[in-house]
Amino acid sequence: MLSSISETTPRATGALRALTNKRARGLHLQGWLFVLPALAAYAAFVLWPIVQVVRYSFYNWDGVAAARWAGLANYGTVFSNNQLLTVIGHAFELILFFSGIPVVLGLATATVMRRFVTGRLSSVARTVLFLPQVIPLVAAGIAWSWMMSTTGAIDEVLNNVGLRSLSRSWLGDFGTALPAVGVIGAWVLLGLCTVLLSAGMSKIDATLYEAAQLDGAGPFREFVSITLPGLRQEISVCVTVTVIAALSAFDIVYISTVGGPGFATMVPGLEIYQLAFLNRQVGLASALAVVLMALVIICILPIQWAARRGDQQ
């Protein structure tokens, strides 16, 4: 008896495991099924345009014509044309206006309205300071040029508090141009990161602060032992969309210089455009695209690496 027993208990076992499994593959047949769709999507509109662009890169190409092959001279032409170089170096200057003000200026918004705004008062100043993601770039590029023309707002500020001799189209100087354009950026991204900041400081523990405050820390100290490590996520966030926005500018920049005065604006996103609707380059404008590619994942990477080893810590 006990002998039958003993060799029934394993096969019912197994049978138990085996039906365990079965509805585990199952299950995980399901899951794939749900995700296809999004996956097919995802490969059609965005898997497969990158490996075209990969592909057109190597080849000479005028949109119409037969393709030439030309392995990486593409490549070697947007390393080697000064031109171009100074296209990427002008995403890398807008990186200090479109990511280092936003994140700067919207920690301190958020640190303030945390300390002095509250209630109604704080849902009012974080809608009217998101208000600029919700404008389209089209409208904000063309409100933004007609006040920095010579008889725009900010001119006719500075002539009223008498310093005209600093007026000047600021879009259309040539030294001021790109530091106007990443002014625009600025503006429209701050709301962005005060809204994301400002989440992520109502998610920190009041009772830190209090704390801190019976221990004689003053706001600096609050801001820095407390504030600062308690948004590291929502600071990554901040920096990897601001960076992102620098690097792949094209909107603003076409809407209000269309790259000039000269070149003065010349971005990459812009500098792609021309190159393959206008000069009819495809091949070198895809070069140019897949070196884009590869800065934002080298600017990104590192930030996501820096954001994840501190919450190890």
Second form
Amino acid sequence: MLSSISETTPRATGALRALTNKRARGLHLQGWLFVLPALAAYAAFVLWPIVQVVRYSFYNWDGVAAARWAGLANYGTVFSNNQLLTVIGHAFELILFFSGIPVVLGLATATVMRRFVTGRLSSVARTVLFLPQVIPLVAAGIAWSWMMSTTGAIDEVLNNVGLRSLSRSWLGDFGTALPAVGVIGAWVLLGLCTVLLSAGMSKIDATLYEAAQLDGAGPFREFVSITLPGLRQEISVCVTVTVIAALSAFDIVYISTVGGPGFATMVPGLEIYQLAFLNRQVGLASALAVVLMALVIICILPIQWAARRGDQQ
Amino acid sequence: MAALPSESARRLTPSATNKEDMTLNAATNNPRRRRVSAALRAPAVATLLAAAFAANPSVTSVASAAPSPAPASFATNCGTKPITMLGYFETGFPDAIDLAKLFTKQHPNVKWDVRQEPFAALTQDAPLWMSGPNAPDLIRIPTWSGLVKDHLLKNMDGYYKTFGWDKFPASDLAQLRVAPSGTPTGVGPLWGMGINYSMTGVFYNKALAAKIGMTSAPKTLAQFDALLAKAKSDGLLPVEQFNSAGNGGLIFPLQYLMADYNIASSGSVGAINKWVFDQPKATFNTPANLKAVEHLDQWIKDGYFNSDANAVPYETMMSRFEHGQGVFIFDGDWESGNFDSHFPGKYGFFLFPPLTAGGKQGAMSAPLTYGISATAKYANCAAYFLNWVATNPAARELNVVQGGSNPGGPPNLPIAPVKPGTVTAQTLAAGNVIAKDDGAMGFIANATGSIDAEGLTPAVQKLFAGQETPTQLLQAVQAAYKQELSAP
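Now that the form predicted alone has been shown, please provide the structure of the form predicted in complex with its partner chain.
Then the entire complex follows, led off by the chain already shown.
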């Protein structure tokens, strides 16, 4: 008997395993079938073009004529050309405005809204704050260009409150053009961050705040010890989205300054466009695009890693 | 509608980005692929770059097989069979469409499928459209070099002989001649034709000019300097000028001053044209040009321009000038019709004054250029149309009366009469002066495809902001020029 059991059990186990494997394989295949349409679209419209751009970056090509192999020369140009390096530097400066201001202000706004703005007013406030996300960036860029001109609203206000000495052409001044572009980006992204963070705050257990208040915690302590840790995931999403927006900025800059004055607001996205479509140096433009993509990944991975690590703790 | 300088006198001559003689490879290009719009989101920059240049760089297309030869024999009319010409015209220039309509009226068998595209789209996408299976018969060409080098344009030398275009002023066609390798310009086969000709100078507000005691156009640069100083001291803005990024309007006075100082030093504007046409050893960094930049720098320091020029686009300048701000603007005759129809009697025009009274004068003068695709279905009819525009009395009248432009063509053909004293009359008369003085210049912003965006505009913006000296400006522009011309 024992021997028969010992003989049949491995067989039964093997059969079971085979069945399980077969079912798993079936499920696995089913999963792939479900994913296939999206994967095909993603591969055709994202992955394959990326592969192509990487390929172009190794050629000298004007977009029409036959290309000539260039090896790593285009990458050499990207890393040795001062102007291109300055352009990349501008993208990092924009992170301060596109990411820093919306996340910090968004946290403050969401906290204030949670504590003091309730009911219908809260919905109205959220809608108003989110509106810039709905407005096309081109329209936003044009509107801000008007407001930042010497006859625009900002200088009018400054002139009327006795600060005429501060008024200037904000987008035409070498010293203020990049921060001015940054302010437009911050305005666009503030609403998104505020709404995301507000949604995150609504998920935090209210009893935690009650307990903290019973222990004598003030609003600042509540914010640091409960709100911030509870919003780790949302903050991570906000930072990720806004950093990508900063590093890959194009439309706002194109509409408001076209990279000027001089090259004061030139950013990689716009430089890639000019290299490819004006200079017709598709290889160099592609190399800069690949470098930009790598920079985005390098900046985003630590943020994602830090967020995951925080969750595990 | 105000025509942008970028859409008219500017950027009409070739871009030169690649020097190698290459074959085409547009087998998979989409002829209707549009420019990257402002909606381009940079996370997808790589994707869009790939999408925009979907052609495989290693594939050779049929279109590239050989340069387009000058046609030996062909029909010199559009025949009698019904045909539909595919035209890519520039948005904002209704004259071209009106000319096409007039042509159909006279040649009922010819219909038009006209697609209007903005200047930027024409610059970016012309190679893709022209290398596609449905290449335009007639297309507004902003830059020539790359198209010539890539064999996308029809060689017009045959038409030149057959239609007798040798009777046209050679200077009108110089900007349309490009060496088969793409550079230099001004020599080699003819690749296109202008449907009218623009010229630049100085517009003034008559009421404000009277206030500063200007009774006639200044005869010398010193007199003009004095008028600027008087306007400033009287509390008026001497010059309203655009100079925003991508729209460096200070390039206009810079080139006027360059013309003056070049004529003073060498007797002609030849050195400037040599640079514009990418001729060997041409340089921007010359003593005459240095004097010009220094003069402009002094105007900037004297506060003769609107303080926000670096953020003022062309349209804003026009709007302000039409609302009485600024005694002068530096602009081109594409505004003549606008001033005459909307502000009759309020504005005047004069050519930029020379250094010495009675001296030669220079002005940027450029054709509104059209070319024919190498693989165009109705190339002969397109060439016939271009000849008709320059020689047909009704077409010439339309160009002058409606567009306020010089119709070009043989000098012995009459120019339709315009009302004396109008801005159009002044600009047409000025054209004769420039022809007599041989002072026509290509626009320096057209010297290469990106010299405006990458060299000149940033340089004049820096000069305006006091961030660059005149010497540095010359060096920076020349460096950008050399870099582009030597790009692989």
